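What follows is a single chain, given as C-alpha cells, in the form predicted on its own.
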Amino acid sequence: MKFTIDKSNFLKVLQRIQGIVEKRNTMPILANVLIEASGGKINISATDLEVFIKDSSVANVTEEGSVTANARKLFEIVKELPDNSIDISRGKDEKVTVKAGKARFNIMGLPSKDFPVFPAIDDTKLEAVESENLKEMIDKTSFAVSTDETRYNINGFLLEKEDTRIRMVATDGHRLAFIEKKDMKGVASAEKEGVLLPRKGVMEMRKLLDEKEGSFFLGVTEKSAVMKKDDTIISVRLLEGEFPDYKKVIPKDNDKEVLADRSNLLHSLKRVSILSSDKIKGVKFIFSNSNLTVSSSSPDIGEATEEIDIEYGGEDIEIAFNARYFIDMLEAVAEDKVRIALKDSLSPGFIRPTGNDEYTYIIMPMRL
C-alpha cells in the first residue's frame, strides 16, 4: 500500500475518529485505525465494537492495499507535520511509514484482516433528518444520561415514536429530561417504537451534526442506528434492556407553580453552590410570596444565601435540590423564564421553559 495525501484532508478524518478509538486497550487492534487505499481515495475506519465510524478522503494512490496503525499516535504525528503532502506506505511486518519533507516515522501496525468488519449499511433504510431538531433533542437530554455502567439500561437515550411524535428521554435515577417533537422527519421510519441508543454513539453523532453544510441521513433498525453525511458513516449498536417507565415519574399533581427568570436563577445557583458540598452540591430552596431564597452551607467551607424575585403566591415551601442538576437544565434552554411546579418538600419538582411544552425536566429532591 502506498499513497500521497494532503495534510489537511488526512488530519480532518483522523481527528474525527479519535473519540471512538478504544482507550482501555482490551483488544490491541481497537486502538488502531484501519486505512484502506484504492481507486483514488482512502477509507479510514475505527471502532470500539459499540460504535463504528468510517470516513474517506481523496488521495493519490500508487499502490492499493490496507493497514492498521495506532490511531492516536498517527494523529499526533500528522498534526505536527509541516503543511504539505504526506506519503504513507506499508512495509514488511505491517510497519507503516509516514514521510513529509525531511521527517520520517515508522509505526508498528497490525494485520488489517484482524480489524473488526464494518457493519453492512442498507441505504434504503436511511432518511434525511432535520439536523437542528435532532441537535436540540440531544443537547436537552444528554446531561441526564447515567454514567453508572452497572445500570446499562439507562446508560443511554430512549428514542421513542408514537403516532407522529418522536421523543428522546434520558435519566440517571435522580433526574429525567424529556423532549418531544411532532412530525419530525427522518426518525419516524424506525422499525421499533422504542430503542436505546448508547451515550457514546449519540455524542459522536452530535459532533457530526455540528457540520453546517451537507445533508444528514439517519436510519434505526432493530440492532443499530446509522447516521450518514457525505462520506462519513457512524453505526451505533443499540443497547439491550428495558428503559424505566418514565411516564410514571412525571408528576401529575404539582399544583404550586413558580415563575422565575432563567438567567437570574442560573447565576444565583452558580454563586451559591460554590460553598456547597463538592460531592452532592446540595442547595436549599425556600419559596415564599414573590421571593425565593437559595442557600448552601458546608462545615469545612462556609455558607451562602441569596434572594431572587419570583412570581409565586402560594404557601411557603422549603425543599433541597442538587444545584448541578438545576444548572444543567437552565443552561440547556434559551427561554427567558422557567416554570417550576412543586407539590411538597419530598416530591420531585417539574420544570419547563415558558412557552415551550415540548421539553420537560424532572428533578428529585434531596435531604440536607
Contents of the next structure:
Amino acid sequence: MKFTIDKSNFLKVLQRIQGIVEKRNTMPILANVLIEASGGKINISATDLEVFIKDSSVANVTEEGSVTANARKLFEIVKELPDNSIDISRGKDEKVTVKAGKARFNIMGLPSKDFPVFPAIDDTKLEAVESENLKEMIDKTSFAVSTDETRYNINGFLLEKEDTRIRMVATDGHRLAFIEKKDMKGVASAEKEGVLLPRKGVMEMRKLLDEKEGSFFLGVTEKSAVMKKDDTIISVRLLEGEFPDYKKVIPKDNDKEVLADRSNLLHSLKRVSILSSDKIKGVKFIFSNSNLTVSSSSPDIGEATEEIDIEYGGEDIEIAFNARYFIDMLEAVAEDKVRIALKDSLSPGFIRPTGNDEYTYIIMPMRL
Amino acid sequence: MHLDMNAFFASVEQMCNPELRGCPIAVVGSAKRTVVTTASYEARRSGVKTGMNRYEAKKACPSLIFVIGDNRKYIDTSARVLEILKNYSPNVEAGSIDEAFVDLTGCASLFGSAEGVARSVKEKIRASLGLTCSIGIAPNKLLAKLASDMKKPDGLVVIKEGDVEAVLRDLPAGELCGIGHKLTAHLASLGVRTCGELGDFPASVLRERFGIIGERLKLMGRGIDNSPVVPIGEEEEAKSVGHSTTLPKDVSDKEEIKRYLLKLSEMVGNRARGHKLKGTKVCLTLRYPDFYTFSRQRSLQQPSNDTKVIFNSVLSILEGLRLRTAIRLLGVSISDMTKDSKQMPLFDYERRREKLLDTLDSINDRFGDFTLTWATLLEDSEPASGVISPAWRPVGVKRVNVR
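Same protein, the form predicted in complex with its partner chain this time rather than the form predicted on its own?
Whole complex next, starting from this chain.
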C-alpha cells in the first residue's frame, strides 16, 4: 500500500475519528485507525465496537492495500508535519511509514484483517433528515443523559415515534428532558416502541451535523442507527435495556404556575450556586407573591441570597433544587420567559419555555 | 494528658463480679473462635496476652477464667470516665473505648498543675468506678501517650519539655504510638533503632522511603507532634465505614462466604444510612488461615449506601479472585465518603427502594439488628463475635451498636 495525500485533507479525517478511538485499550487494535487505499481515495475507519465511523479523502494512490496504525500518534504526527504533501506506505512487519519533507516515521501497526468489520449499511433505509430539527433535539436533551455507565438503560437518548410525532427523551434519574417534533422528515424508520441511542454515538453525530453544506441521511434499524453525509458514515449500536416509563413522571397536577424571565433566573442561579456546598449545587427556592428568593449556604464558605421578580400569585412554596439542573435547561433554550409549574416541595417541578409546547423539562427536588 | 484504663474490659468485669477479683481472667468474644481481647493483670503475669486464642491462653495459665465480654458495660463505663474528664477541660478526645486525651492548656489557673489534675482524676475514677488507670502528662499527644504507657498499672508519668530529649534518646522507635511492627522493621533496615536515631536521620531519606509520612517520622523521633486534641463530636467526617468478622470456622464454600458478605454489607449499609453517608469505594478484605490478609477495592459510579449495591460490588470483587485456601476472616467497608445529597430520585421505582431501606432500618433500629433481613441470612445462626473495634467512638458514625 502506498499513497500521497494533502496534509489538510488527511488531518481532517484523522481528527474526525479521534473521539471514537478506544482509550481504555481493552483491545489494542481499537486504538488504531484502519486506512484503506484504492482508486484515488483512502477510507479511514475507527471504532470502539459501539460506534463505527468511516470517512474518506482523495489521495494519490500508487499501490492499493490497507494498514492500521495508532490513531492518536498518527494524528499528532500529521498535525506537526511542516509539509503539505505526505507519503504513507506500508513497511515490513505491519509497520506504517509516514514521510514528509525530510521527516520520516515508522509506526508499529497491527494486521488490517484483525480490524473489526464495519457494519453493512442498507442505503434504502436512509432518509434525508432535517438537520436543524435534529440538532435542536439533541442539544435540548443531551445534558440530561446519565453518564453513570452502570445505568445502561438511561445512558442514552430514547427516540420514539407516535403517529406523526417524533420524540427524544433523556434522563439521569434526577431530571428529564423531553422534546417532540411534529411531521419531522427523515425519522420514519424510528420505531414506535422507541430505540435507545447511546450518548457517545449521538454526540459524534451531533459533531457531524455542524457541517454546513450537504444533506444528512439517517436510518434506524433493529440493531443500529446510521447517519451519513457525503462520504462520512457513523453507525451506532443501539443500547439494549428498557428506558424507564417517562410518561409516568411527567406531572399532570402541578397547579402552582410561575412565569419567570429566563436570563434573570439563569444568572441569579449561577451566582447563588457559587456558595452552595459540595458537588451538588443545592439551592433553596422560595416562591411567594410576585417574588422568588433563591439562596444557598455552606457551613465552610458562607451564604448567598438573591431576589427575582416573577409572575406568581399562589400560596408560598419552599423547595430545593440542584441549580445545575436548572442552569442546564435555561442555557439550552432561547425564549425570553420560562413557565415553572410546581405542586409541593417533594414533587417534581415542570419547566417549559413560553410559547413552545414541544419542549418539556422535569426536575426532581432535593429534600429541604 | 493521656489516660489509659488499665486492663479495661477485665477490670470492669472484676469490678462487677467480686468473685473474679484477684483471679486471672480473660475477656473473650462470644463467637466460637474468639480471641482474648483483654487479660487481667493476674492473667498477664502468667503470660496471657491479647490476641491469644482460648487454647493458647489456657495453656499459659491453667487457672484462667474466661468471661464473655459485655460491651454495654464497657461503653457505659467509658462514658462515665469521659464525663469525669470533662469536668477539667472541654477538650476531651476519646482515643478509643479505653483511652482519652485531655488538653489541659490554660487550665492551671482553675485546677492547679496538670499533675494535680491527674491525681484528682485517678482518685475520682477509683472512688466512683473502682478502676485504675495510667496517666501520662506531656507537652503533646504523642509524648503523653508514651508517658501513660511507661507505668502500668496505676501509673502517673510526667514528661517535661526539657526531659524530652533524654527520654527519647535510647527509647526503641517502636515504642512510639504509630510506629508498628512493619515500620519498626523498615526503620531497622535503615539502621534506625531508637527515637534518638530517628530524630537525627536525614529527612530526605525518610521521605524517599516512606513518602509523606517520612517527615512526620523524623519529627516523631524528636518528640514533636502538633496534632490537636479533637473534642468528642467534633471529629472529622468518617473516612470509611466497615465491618469485619472472623468466621466460626475457615470457609471455602463460595455460597457461605457470600452469605457472610451479605450480612457484613447490610451492617455497613445500615450504619452508613443511619449517618446519611454514602461511599464511592467498596473494599473487600480477606484473611487466610495463615493470617495472610489482603484487600481489594472497587469504585462505584455513584456514591451509595444501599446494601445491595455494596453487596454486588463486593461480589464482583470476589468473583475476580482465585482463593488460595479457605477464608478465616472477611471484611467489607466503604470509603471516599460523601454526605447523602438529599437529591430525590425522579423515578418511582428508585423512590420505593429508598423507602424500603428506610423502613428496614427503622424496624431494625427499634427491634434489634437483623430483625427484618434477607432470607438467605436466616440459615446463619452463629452470632457475631461482638468484639469492640479500636476505632470505636462514643458518638457519630464510629459508634457501632453492640449487643
